[in-house]
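Only one chain is given next, in structure tokens, and it is the form predicted alone.
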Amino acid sequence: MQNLPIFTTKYTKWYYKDMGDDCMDKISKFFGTYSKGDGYQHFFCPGRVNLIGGHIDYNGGRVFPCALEFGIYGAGKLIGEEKLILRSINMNSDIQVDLDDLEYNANHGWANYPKGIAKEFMDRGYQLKGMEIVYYGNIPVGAGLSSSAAIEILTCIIIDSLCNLGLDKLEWVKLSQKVENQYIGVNCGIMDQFAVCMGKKDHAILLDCDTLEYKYSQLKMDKHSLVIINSNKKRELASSKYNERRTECQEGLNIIQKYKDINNLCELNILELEKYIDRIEKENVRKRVIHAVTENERVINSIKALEKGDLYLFGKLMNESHDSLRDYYEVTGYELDTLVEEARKCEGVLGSRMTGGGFGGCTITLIERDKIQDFEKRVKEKYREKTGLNADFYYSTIGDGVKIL
């Protein structure tokens, strides 16, 4: 088991308290049940958190995500039949389909993600063999930490490895985004798949979602920590207003393109935004465009702040990001706003914002490390009092992307 991701933070036991005290025992049992001695290969793909840059990956903007050290584990092996056997330990679910029958089926639920990946491989001309793939995850489903991207990229590495296809990692990323957009029906950008695939331990990724140029940025926080809080307000992007927001952004882009030759909203700077924003008559579309352009500027300024070691400015920009997602993009909701509001009242907090797609899910807070215990106690109590829900707190170091174990 020495090849499994290792949790090294001071607050590891708190993470396991929320996920289950026997988390590592379950992982050990999973690999013991589906062992290499029985022909299985073992894999892992992390979840991700986006530090700043909300809802601009599909607007050609820059984002700043990192991979986490919890995610989804997989065990896969070839079988003699021309079938895809998919098992989820978490869902207690088995789905079997023929390789020539991989069309979307609403009754298959979670299994549509790996089915879509397999179908896309075959649509691109790759010859697949019959496979059994088993999944076990300790990433909270519906929390906005990219469980869907994790299962997509995990399935890519499993299929690629078992069938000796030899695709580049970036092809897994593009393939997975296409499946999410066209097979699942969620018009997401490329950030989630990129982050869980290309993550690097102790580093966040500055990704230009237009060009896919990227660089790693080491996070140096000797006296501070990033805390993820799950609102436990479940979110499902396919049935939410996510696609509506993307349509509104496209509408705004179409209007501005009449006056300026651009391909994405985030090509605009603040001065250009001021010049063209009044051309957009619909208030909701105008607000979406304002968020996209100003959020991209915040990401750029955040990187400059971190390069100077200015965590206070970074925290301020996190706050501004959430406020814009609340007021201009309107994707936060009462639960996320409550978590952020209560976090900002706590001593030692530099910044707090929603992370992920919104409409529920998680927040991320930058806080002085020695203030965390009081912070967790206060926020949990106030959040339960205001919403009737229990918030879960996750403490994970920044990990690597998808890997063979």
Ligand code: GLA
Given for the second form:
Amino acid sequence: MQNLPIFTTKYTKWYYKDMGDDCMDKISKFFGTYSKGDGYQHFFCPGRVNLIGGHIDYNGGRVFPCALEFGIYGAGKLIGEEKLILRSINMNSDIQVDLDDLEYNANHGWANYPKGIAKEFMDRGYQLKGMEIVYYGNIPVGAGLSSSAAIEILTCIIIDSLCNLGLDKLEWVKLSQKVENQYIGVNCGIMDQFAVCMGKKDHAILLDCDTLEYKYSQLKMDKHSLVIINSNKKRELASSKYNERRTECQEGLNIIQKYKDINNLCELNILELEKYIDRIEKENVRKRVIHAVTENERVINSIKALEKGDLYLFGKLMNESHDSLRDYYEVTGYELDTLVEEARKCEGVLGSRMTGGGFGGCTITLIERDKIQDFEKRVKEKYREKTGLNADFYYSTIGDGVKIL
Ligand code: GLA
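With the form predicted alone in hand, show me what the form predicted together with ligand GLA looks like.
Full complex below, order starting with the chain above.
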């Protein structure tokens, strides 16, 4: 993959707002309670947003995510017994399990993520020791900002460090995706785990999900900002719908493979799409294939636009991405569509789209920085009027991936 040019980042700052002004105080307090003096080591894993390239990571496409500055903090230490003690401060929950009893248990809720990761390490032959791990996060759970990838990758770094295993970071990514697919049962692609693990301050990552080649790209946004808006719509049935989309894509791929030797839908270009699309009879499958191929083209065109510093074209492609996710992929829903529609009506907005898996969750909007105040006021009001829900606005800088603190 070609090198992307380096852009200035002087004004790319995002910052927290609805996360609570005292959130950094709470985190210091957390690390004060589980302190290094008491033998705990400290870790952090961020959430992520995807700027463009929706639902094509599992179709061998290109995606363009970046890590956020908020996420999940962890404190971990070895204990004498062959046990995992898992605590979540946010959930006010403590779970204890023996290292030889790590099967999925619906009653364990959130703790299945770290349990699954520990089990996967052991299934691969790594020797684990008993550990206590305490989690505390400032990322909204289930909002499509990858809280699950964050807890998975965070658990990887903690287990790896405490047990001195020395795996490559990419192994954590693959291992976590496997846990999500097989232990948790969500057939996700590799984007989220990759982004939260490999993220780099002030950079988005152009990731080719077929080859796992990637390039960091600094964003030039002297007068613009990216705003994340949480629809606060519960993502009901999101995982079963997600798995359904994957099956539909596979069905489309199976048909096209009769005519062309490809491994992934995103190997097709637009001309080839036009050539083969009528071979697919089912309308839903046809629509999913159209989205996958055109979305991949949009990512490629976005990179070209950003290389030229053309944020207007990038914004337009963000809009087209959302419209395709709404009309062809059918993963948006009334709340996300309303947020995007209202955002686009505001002065200074270049583009707005859903981000993440969809069916609720968050949108991301590219906007002229000096228009943000009016924008926030107007979108909040209109959204409440139309859906009865309150939207939360998050501003964050682009942060680093998982790290030891
Ligand atoms: C979820 C999945 C990712 C990706 C996105 C949609 O976040 O975990 O793998 O498919 O949805 O782009």
